[in-house]
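Just one chain follows, in the form predicted alone, and it is written as structure tokens.
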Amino acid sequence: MVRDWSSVFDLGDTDHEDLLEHFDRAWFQGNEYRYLSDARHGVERGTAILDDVVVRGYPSMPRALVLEPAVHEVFDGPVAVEEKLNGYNVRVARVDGDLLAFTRSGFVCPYTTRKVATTLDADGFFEDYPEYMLCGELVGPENPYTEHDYPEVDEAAFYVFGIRHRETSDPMPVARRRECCVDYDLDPVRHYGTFTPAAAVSTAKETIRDLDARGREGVVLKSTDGRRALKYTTSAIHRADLEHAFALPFDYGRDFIFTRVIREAFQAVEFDDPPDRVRERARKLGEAILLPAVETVRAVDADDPVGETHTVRADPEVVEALLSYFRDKGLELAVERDRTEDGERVVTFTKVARSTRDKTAYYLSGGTIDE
């Protein structure tokens, strides 16, 4: 079957196959698909076409720096408000009878999907409705994009945040896939209630304080037709991420760094922080980038692999097709540990950061900078 891409993306007079060719290639279990990994023409990055069948990837989501005026801003009717959880997106389809498993890039990778089919029982759900997908953050320990556990859980979990038809990429509605999270036995992320505008800001603002306390990492606020969204974070993830870009300090540009200092700015400015607690995120988010950096530094000087660490658990032609995968996008693995426990093939690996690597390995010895 040969379809009207230019009709199934709503091209206008744009050509499909100016979309088309932006499209990578990849296999899944010998099966060929294309991939979308950088947002074009309108469509989302992630999106996937597998033969005839479309997965959309899922949409951008802006961020408010003032909760207040942003609120009032996106949001005519009411708002409902749900934790934003800090682990990674991914969507769940079943095509052509398979369960796949999407990353934001659309890359159907071997290694969630295998943890999605042993930790999540969605058959239900794709029986009644086979042409949506589920939208969630995979949470926990032992998987190989995130580093951030929660206390709560204790193996790779997936949460739901949205329910979307897979084509059209249009939302379930809140309340309906809040029941439908209830009625197929689906973990959804945590809702705090829907409210006008005003509450909402209130409601967020004081989740936010208890979520920073918790070291957690934000709210998502919704439209009730799930059409419209803000995230707003807490100043713990504004350090978290901070801590992490300074470990790889050359391999994050400064966009990154800048965008997380404004955010803290805005947030001391609009909860009306006393001087003292300003000197406090001040001295927090020194703590954020100094001594990540200087513990790199030390690693390069040591001859220590730098990079992110993650540990990885399943089958062994499993763990073998996701490490080949990261090969294969030209990283650079250190493996630290690899056994087998169970019949499960366990491995304790590096994701290398080159360059900051290199580049900390040239100063020390000697290399200089022109500024």
Given for the second form:
There are 2 protein chains.
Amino acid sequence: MVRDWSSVFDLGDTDHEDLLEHFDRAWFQGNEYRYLSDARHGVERGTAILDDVVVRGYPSMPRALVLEPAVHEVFDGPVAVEEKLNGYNVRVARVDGDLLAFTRSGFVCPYTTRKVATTLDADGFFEDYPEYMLCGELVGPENPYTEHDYPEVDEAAFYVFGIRHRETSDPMPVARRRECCVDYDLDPVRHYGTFTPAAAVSTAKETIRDLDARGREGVVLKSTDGRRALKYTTSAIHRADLEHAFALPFDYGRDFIFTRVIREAFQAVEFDDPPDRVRERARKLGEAILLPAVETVRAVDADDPVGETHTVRADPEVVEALLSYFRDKGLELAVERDRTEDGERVVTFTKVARSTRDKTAYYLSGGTIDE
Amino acid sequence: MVRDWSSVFDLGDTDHEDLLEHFDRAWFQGNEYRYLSDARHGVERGTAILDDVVVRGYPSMPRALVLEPAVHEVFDGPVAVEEKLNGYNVRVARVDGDLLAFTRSGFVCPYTTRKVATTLDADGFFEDYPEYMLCGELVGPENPYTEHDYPEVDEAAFYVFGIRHRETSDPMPVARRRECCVDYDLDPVRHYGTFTPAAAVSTAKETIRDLDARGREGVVLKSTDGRRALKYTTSAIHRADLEHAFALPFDYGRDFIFTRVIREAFQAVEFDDPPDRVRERARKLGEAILLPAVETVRAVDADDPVGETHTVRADPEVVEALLSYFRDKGLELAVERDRTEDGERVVTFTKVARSTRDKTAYYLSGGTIDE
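Right, and the form predicted together with another copy of the chain of this protein, after the form predicted alone?
Below is the whole assembly, all chains and molecules, this chain first.
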């Protein structure tokens, strides 16, 4: 069946043609599919098309630098406060009877698809809601994308923060989404309650202090219909981001670095830090920036590999498909350990940060910068 | 007289025409002149043409991130080690009997021209070297461009670091330039001696430690013929730069910020900082980054002006010409104080940092970032 894409995406003839041209093609288990790597014509980045099925991308979410005025700017009714987790954003949909896991960019990840199949029992949900997708954070120590550990997660867990119609992207209201999680035994992200905007601000601030002390990421505020959202993060995650970026300084965008510092400055002002607290925040920030950079320069000097190291554990063919995908994307992988445990292949590998390695080596060998 | 620019700049017909097209036009005391705002066809940024006189720009100088290998890479003979001062780069030339001062970009600055006229007695030098220019650092508390104070400079001083043929840009050898300074009573930048490359590295490192402790900028290493040069700076100046940039974070390039952090990382490794010294360096770096940013957010919140504040002191018409030039360039100036002392006009003004003011105000009023 060929669908009328113009009406599916609610776009005129020229726009829908332009949109379709911008989809890239990829394969999953012998089937070709298309995915959109950048938002275009109001269609979200990460939107995928598999034959006649559309799985919309997860919408980008505005961030507050100063919580209080932003909450009043964005919301005019009750606001739900939920935890923002630090893993990776995954949409799960059932297509032709198969549970598929899409990363943020629209890639059907063989590894995540398999993890979700073993972690998530969503059959009941998809029986009743076949046209919906579960949007959640995949969290846990063994994955190929992120590093953050949570004490409550041993291996991998999928926490639902949204349920949306896969083709229109319409969200379920927050209360109904939470009921669905109860009814179908799905793990929801933590919910702190639903409040007036003013009370949401104070709850969010208190929550941020608590999450920060525990090294967790932040909060997402949502209108009860699930249509408006606002995120806000802890100092702990700003530092963790900076540590990560400055371990690979020439591979990370300078905007990435700048934005984290700016978040800290606005937070210090909004949280009314006294002078010694600002100084403490500044010192920790400096440590998050310089210490990993120094370590990396020393590692390159010692000829040690630099990059992001991950461990994955799955059936051999799933691991192979994942590593092939990374290599096809042009990543250089350094395999640190590769073994079999209980029939599963367990690989620890580094995504080599070539820019950091090469530029650092250039300066260490006497290369200069013309300024 | 119309000159053969093709031969002056040693360029083919097409190239010299392209070059001339890229000169901008400006006026000084009723005379039009041209200046080049970006290096092009091997001709330095800041090169100026006044009728048939060419004043070449000061060449850009490579920077070492790691001193030892860079010195061995750049030099194969004796190396002079001199101090790099933190003021602004000025070239002084005598054109049609008038001493003119050019800023780095090729602008004939009325304020600097007057300061140089009162600070520098170069008549004797230009009698003997009419076709040469004095290249130096203008240092001192009252100037419209920079802020650094030196205990040895009360008002303004001009320290010579180069003497070059104004049209060919050929430098005098270091020893001859230093003799000229003695012969004509010009102030030279501090010279630490001339060494083998290996000894230059250790002298430069020692000097950097000493300058750093005194909050000074750094060193320039030069081949004795004055043709090759290499600069290297202290942690103190990296921090001072960051303090300056993070007081106006949305007006400074993100590259500016990134590069200072990187310099610190390589320096910590080359200077073999033990762990507690790296941590100390990191904390100071963090303070240099976050504290001024927090102060600026608070200032905008309190409706105080943010920007770079300078004080200038000169004859009223010179001050007026300078302020007009800034306004013509599109700068918004907030005059904080304007008074007359001993017939001179003394103005303290802020170059308003509009981007920082406007973006900060936007976030403080609840503006969000879409990410």
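Quantities reported herein were computed from a predicted structural model and do not represent experimental measurements. Positions refer to the first chain, counted from 1. We call the rigid core the largest set of C-alpha positions that still match within 1.5 Å between the two forms.
*Asks:* So that I can tell if D358 moves, could you say whether its C-alpha shifts by at least 2 Å between these two forms after the core superposition?
*Replies:* D358: C-alpha displaced by less than 2 Å between these two forms.
*Asks:* Comparing between these two forms on the rigid core, is the C-alpha shift at D15 2 Å or larger?
*Replies:* For D15, whose C-alpha is compared between these two forms after core superposition, the shift is 2 Å or more.
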